[in-house]
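Shown here is one chain on its own, the form predicted alone, set out as structure tokens.
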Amino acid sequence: MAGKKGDWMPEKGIINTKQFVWLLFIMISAFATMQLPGMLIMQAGRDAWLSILGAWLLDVMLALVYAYMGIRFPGENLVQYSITILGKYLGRLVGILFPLFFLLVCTIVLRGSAQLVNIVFLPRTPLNVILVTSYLVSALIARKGLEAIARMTELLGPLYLLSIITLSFLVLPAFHMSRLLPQFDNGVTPFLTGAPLILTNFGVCIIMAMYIPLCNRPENGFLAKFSAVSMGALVVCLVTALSVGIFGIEDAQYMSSPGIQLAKMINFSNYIERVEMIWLLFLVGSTIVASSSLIWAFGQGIAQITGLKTYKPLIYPGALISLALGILSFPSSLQHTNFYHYTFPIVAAFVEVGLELLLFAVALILHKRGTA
């Protein structure tokens, strides 16, 4: 039952602190720097750093309520603390919202990674083609536990920062300081629309509350997410900053990608060229692992609303269905980039903050608190 929860855990893996951060990090790094600098550009202009800062503010603030609620409720996930709040037939029909939000998060990135392997790295490759296979690494790991795919971004999330740090430096030389500037030259909506815009990427991290049980310090929680989220906010930060300063608004805007934009500029006299090749392996490894973590925590929720004993037999159907979503939804590049644009954060909004906050809400006032 609901109260119960020491026995109705399907995960035995355990995660230290350290880990917690790189799993975050992964998160909003793989979901956040593919396509999101160059919307977020066309949405705030000069002000889209500011923007990231913004929303790097808010997604603290939202962290404290996460981390909160893990300890209000110890060894409970937001699925399950669902269960508690709300009863058992309301908890189970807000808590399935959670997975299936996974679900579709897991869809936008993977298809945003398979779009931009098939133009940069594999043209002639079909693109149903790169979404199986990724769909099916992801799955394969996703199977393994939330132990081991922790263990991988261990080693793939310093890769990746140093990888964008690194990139970060070698293009200093082109910026321009003057293309950033004045700020606020058109108000202050540009950056009003543009925080929201970043604080949905960046909350994707709600994820966290599926983690925080299943973490040796789960009173770490809040200091896992500020780390990861604040070297997240860096690398969107750099990453859109330099985009602007070295490209300018009219052409960073249109990108599809800006970091691989950046990653083109760099060839050390004619001998080293693609550099962007190696930044991008480093980019769809992250994508890669997101995605396993987020098709783990649909199952690892599924069969807590189940009461399966192990999430495991639904990490296959789970990819499936994200598949074909990925496929079905999106016939078209463009159709992706605007759900990504204009749905996705309605969506996201809703989930991240509207559910954890009545969650958070309900328990203040009917004084509910976890029995572990």
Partner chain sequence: MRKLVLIMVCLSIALLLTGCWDYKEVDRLATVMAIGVDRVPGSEIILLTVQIASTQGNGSNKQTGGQRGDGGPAYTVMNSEGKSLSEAIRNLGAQSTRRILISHCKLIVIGEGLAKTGIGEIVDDLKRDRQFRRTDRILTTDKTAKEILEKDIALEQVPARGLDLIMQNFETAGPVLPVNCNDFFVRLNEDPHVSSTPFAQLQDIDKEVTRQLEKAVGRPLDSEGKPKTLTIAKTAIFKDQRMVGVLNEEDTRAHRWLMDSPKGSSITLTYTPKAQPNEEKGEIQLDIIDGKTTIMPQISENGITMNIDMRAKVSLHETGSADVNVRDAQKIEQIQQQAEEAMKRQLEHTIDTAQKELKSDYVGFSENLHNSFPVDWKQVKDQWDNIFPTVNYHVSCEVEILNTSIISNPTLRSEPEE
Second form
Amino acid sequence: MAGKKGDWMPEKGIINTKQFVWLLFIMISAFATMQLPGMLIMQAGRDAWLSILGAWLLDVMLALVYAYMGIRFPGENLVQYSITILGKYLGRLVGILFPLFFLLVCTIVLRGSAQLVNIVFLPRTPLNVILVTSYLVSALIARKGLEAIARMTELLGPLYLLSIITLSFLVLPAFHMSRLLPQFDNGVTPFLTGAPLILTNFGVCIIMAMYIPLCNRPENGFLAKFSAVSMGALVVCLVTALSVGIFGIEDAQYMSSPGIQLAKMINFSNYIERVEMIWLLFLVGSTIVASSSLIWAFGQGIAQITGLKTYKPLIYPGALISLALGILSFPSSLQHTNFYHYTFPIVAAFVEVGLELLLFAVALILHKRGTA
Amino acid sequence: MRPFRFGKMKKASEPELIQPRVAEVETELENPKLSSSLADNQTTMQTIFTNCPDFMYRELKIGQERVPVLLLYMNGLTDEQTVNGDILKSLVNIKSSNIIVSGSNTIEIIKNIFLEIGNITEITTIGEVEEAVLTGSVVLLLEGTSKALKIGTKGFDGRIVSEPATEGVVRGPREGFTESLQKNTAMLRRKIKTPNLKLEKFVLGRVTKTEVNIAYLDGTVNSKVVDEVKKRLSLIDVDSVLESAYIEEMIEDEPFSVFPQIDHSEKPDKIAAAIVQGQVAIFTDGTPFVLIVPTMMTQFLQSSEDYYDRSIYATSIRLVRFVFLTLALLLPALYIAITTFHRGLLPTSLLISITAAREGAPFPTVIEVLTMEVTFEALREAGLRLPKPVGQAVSIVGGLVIGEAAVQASMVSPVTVIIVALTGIASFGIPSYSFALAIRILRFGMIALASTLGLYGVLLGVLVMSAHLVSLRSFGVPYMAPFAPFNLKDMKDSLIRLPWWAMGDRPRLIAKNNNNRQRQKFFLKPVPPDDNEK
Amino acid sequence: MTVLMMFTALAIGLAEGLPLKKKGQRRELVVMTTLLAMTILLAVGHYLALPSPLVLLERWLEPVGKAIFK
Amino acid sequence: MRKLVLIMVCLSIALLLTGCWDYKEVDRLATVMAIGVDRVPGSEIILLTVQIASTQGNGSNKQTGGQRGDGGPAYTVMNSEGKSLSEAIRNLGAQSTRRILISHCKLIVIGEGLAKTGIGEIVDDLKRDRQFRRTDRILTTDKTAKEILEKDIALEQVPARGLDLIMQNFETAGPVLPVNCNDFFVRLNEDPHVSSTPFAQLQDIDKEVTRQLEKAVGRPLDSEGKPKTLTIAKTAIFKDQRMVGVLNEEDTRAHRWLMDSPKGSSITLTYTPKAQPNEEKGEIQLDIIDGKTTIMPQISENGITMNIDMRAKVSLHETGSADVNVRDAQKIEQIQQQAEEAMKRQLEHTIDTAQKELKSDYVGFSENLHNSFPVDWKQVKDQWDNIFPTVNYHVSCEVEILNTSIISNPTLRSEPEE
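The form predicted together with the partner chain, contrasted with the form predicted alone above:
Let's see the whole complex now, leading with the same chain.
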């Protein structure tokens, strides 16, 4: 019965464009709706939702680079083409930064969601139990491969989008336009500094470069990314604008998760109320699936750098490292928030923009191209 | 022994390593040829069938040369009338005919000229003779030749065609398959009248020699699936196959999954519909249950009656079934999670009544729910196995004792009884019994998760379950299709059922390239007569 | 925590490593063991009150971040 | 496969060993329906009153249904004290056999003492605690919160629910602007730092009515021990975390017109026909079906002017003894005009109170100024408290009678008007 699956599941073309979109959407929105709106409001005040639009524009431009590189090096993901471009040793050195970055993002995402669950859901349960179970489930999903992850996102993505839209409708009665006004109260500085902050979060979808070679139509990479980022931006925009319009900037900026607070505000004709748990379930589900694809990307990247045949044995060790980092690095939620706010954007900007543009420039100068 | 299926670990390029069992090779090794001496053959057969009083042999001499002929058959498996009336009479008639029966072509002459029977094949080995006798044929042995004739006289009084007990319908055909394979395939043939309906025969089980037929519609079916089915069937090497479940467990993709990956039915109309849309049916002799591959999860939530009711009603009942599914899986878990972890989700007045109802309850909610669930499962099992009249008594006693007395004695809170009863009803709402079994088992897992981590635990459980579901495949078709991978065209017959005139395509994943059901380019949508045409 | 983490690493090592060894995929085994060793290193480092890599990263980059973001 | 089994075993062992931390049976919980906060005068101690829904005699033993068997109250009131709200809640644990569950609380009552000395610290507690919700309604009282929460409310088993229902009704119609925690906090945070809550009072309405009746019939009526009635008809104004004053019924109505919309409110006016300006013809009541208030700031050399424009579409609800022929277009015009004047007077009075008496901008001037002139606002922002009393305003009202309820003219006709 050998090769039974092999007959049906070729390694290439295992995800289609639709799944590509949902993979990226879950990635962006799960990461960016959790804690980000609060930070963003702190940074950009009432202009927060506008700076998301700015970041969206920047990110779409960045996506052009990634999509182009995907086409220029057909069948290769960003780890592989950094080796192709920069050579065996330097290329590996640069290439390993990408999987490590994915692991870092995974650490931040899951730690964030576990904290949220701990605070809102299960205050007496130790945080570590929640973290361990989240990691276990996302590693289980990651072990099943990208195909399974893609299908999960295909189920969860629309539900998540729908949940946010429903949420927005339900809290609309509490929304006051006047709290969102006036725009550009403090000039354009908040807008300009807010945009990079959110760009670094949207930028996590550089993971698209890991998906492109596995997509059945790699040339649609840009289109997929464009629609995913647009939907993601819409979602984050909704959450941010509603938070400001409901809580005012003074309160909203210090909320650890404005989305949850929004869900707590739901009181629809005094009947549908106290349903934030349900929304949180969607959010946490999305983060777990998103982090499973991050762990997958880590395993895949490391396997390619070290030249392994399969990435699967690396999934659990990878999740364990991430878990160890998550537990050991942050003594409290405050440290996590600070790291996320001040340190992460710098790292992210370096990896997402700096490294990729470097690769892009070197590829152009040295006229490197993919062979396949 | 069948190779243990960790095969998926191996590379795709190695399938040749395991050779499908080729029937001829083995028979030659094990089965000696028939001897040309009738006496030798007779002794051999007698040794084989020692202590088999139902094994009959009848010697007679035919033709003018008085050539000795031996008829072998099993009493009771053959149609007595055919043996006595047709075969014996024809053989005796040889005497009066003027064709000389002698020499090497005797057997040909008997076969071609004298026997008034349709189904005759020539066989040459002892094994074949043995099999033929055991499957109810009459074997004719002739002196001086090493060939024998297998005369199909299968006559076995089986159950008559009756309404299937497991799949009742209000509207739709009421016939169900029986235990006889011939009858079953005949019922199928009656529905699909095209030579494209192919039936291929396998004999499985060293001891039981069960006949297994696969049926598919050539030109519609995905030939890869047929090849895969044949390959997997040919790898089966066990002593017995007594029910289709034996086969099911040996050819499914993920042996340790709780979910059934192969659907089965005892309704000819359902099997015919499956074959027409490009699936392969596996008939097993001795059981009315016919397997359908490949299977997607939605099939377990569909009943054949969905296609006979009006599409709007069918769609809404399917939606209700999805709700049932969720309830059957999650309701007790949600009850525990919400009342013991997240009271906030309850409306205030409901919370107060639940609190009041639990006042003074001796056991924790989890224990209460678990006990009640187990009791309920036991009641159901008892009701199922006991003779029908007693079964009803059991359910009455169970309902009275558990539902009423336990609450009266304040051993169980009434809300728990309501929840368990609702769950039970919901699990009856799932049309497929085997799928409901999977849900019943998972329900307990969900209860455990809910009682440790609340809704978060339930979420984890659902995530793991759906990760498992989306990675399942049944003969190459994703189990969760058309939801994941999403396919809009196939959605027409999943959560919803479009009217027949709108179902122009067969499911893409099953019928691959041969998916055009209607030959017209236009829809068959009925249009009221146009007034302007007059 | 440290002990628990080492135990988990060991368990994963056994569960994933044994089949790899059986199949003779040595390279995979080495990489996997390295990753697990890194976890154990992290755990031991934490036990000895050494800062984790993320904390080091934070010490480096936080001033930069604070200069840019509020 | 073996791996999966291994992991599952690990997981189940882990789960079994650790147990369930947050698991709590529902009958081990005390569901708080409302909380009240008071302050011991002159000290930091906070007195907490919680109203807990009681389930005794409410449950499965009740076979008959409907009426509660033993007649015990459906709620229990508990008190505790502490230096802060959260400490007081913790201290409740010392006397409660059940864990306190606040997430169903819908109402927070603030006693007058606390409101006047400052509510800053309890606001932080309310925002931080995960169980409180920003949709909880907030209420101030002239008595102590304890008295309010111990008060039965007619027709409701649990008084907190009754109070909540009253506030819910205000949401669609009524003179008082209902305020939930979120609005309250946000207004306190945002620039003029002025917010408002409904104001509850315990009044001896019954005693008063009985006294009047006794006077009328000339004999004593049986009126012993009728309890006081709880009414919510006024508005408390908070500025910088302190209650600075209470608006009376009329101002409360105008306050709602300005901050929310006139919709659902009503106008009562004393109708005087044009022909006989000195002769009052009685009360007319108009229900406002639809309406809108806009405040447009205008900046000129002589300072800031607020143009308040109010439009209301009304239904003639009661003409009382005012014998008006409402089918006469002229009469309708007159009524409209007088209603406009009445509204205008009301609004002006309220704004005057805000500017002169309470010196707090609860009429939404700064908000509109900020939105329309963000640049100019920045200049006046810091001295707004000084500027606000001097801001000019101009009120214009427009009333349009849409219908006259289900009859047109009054059917009881007295002498003709003109």
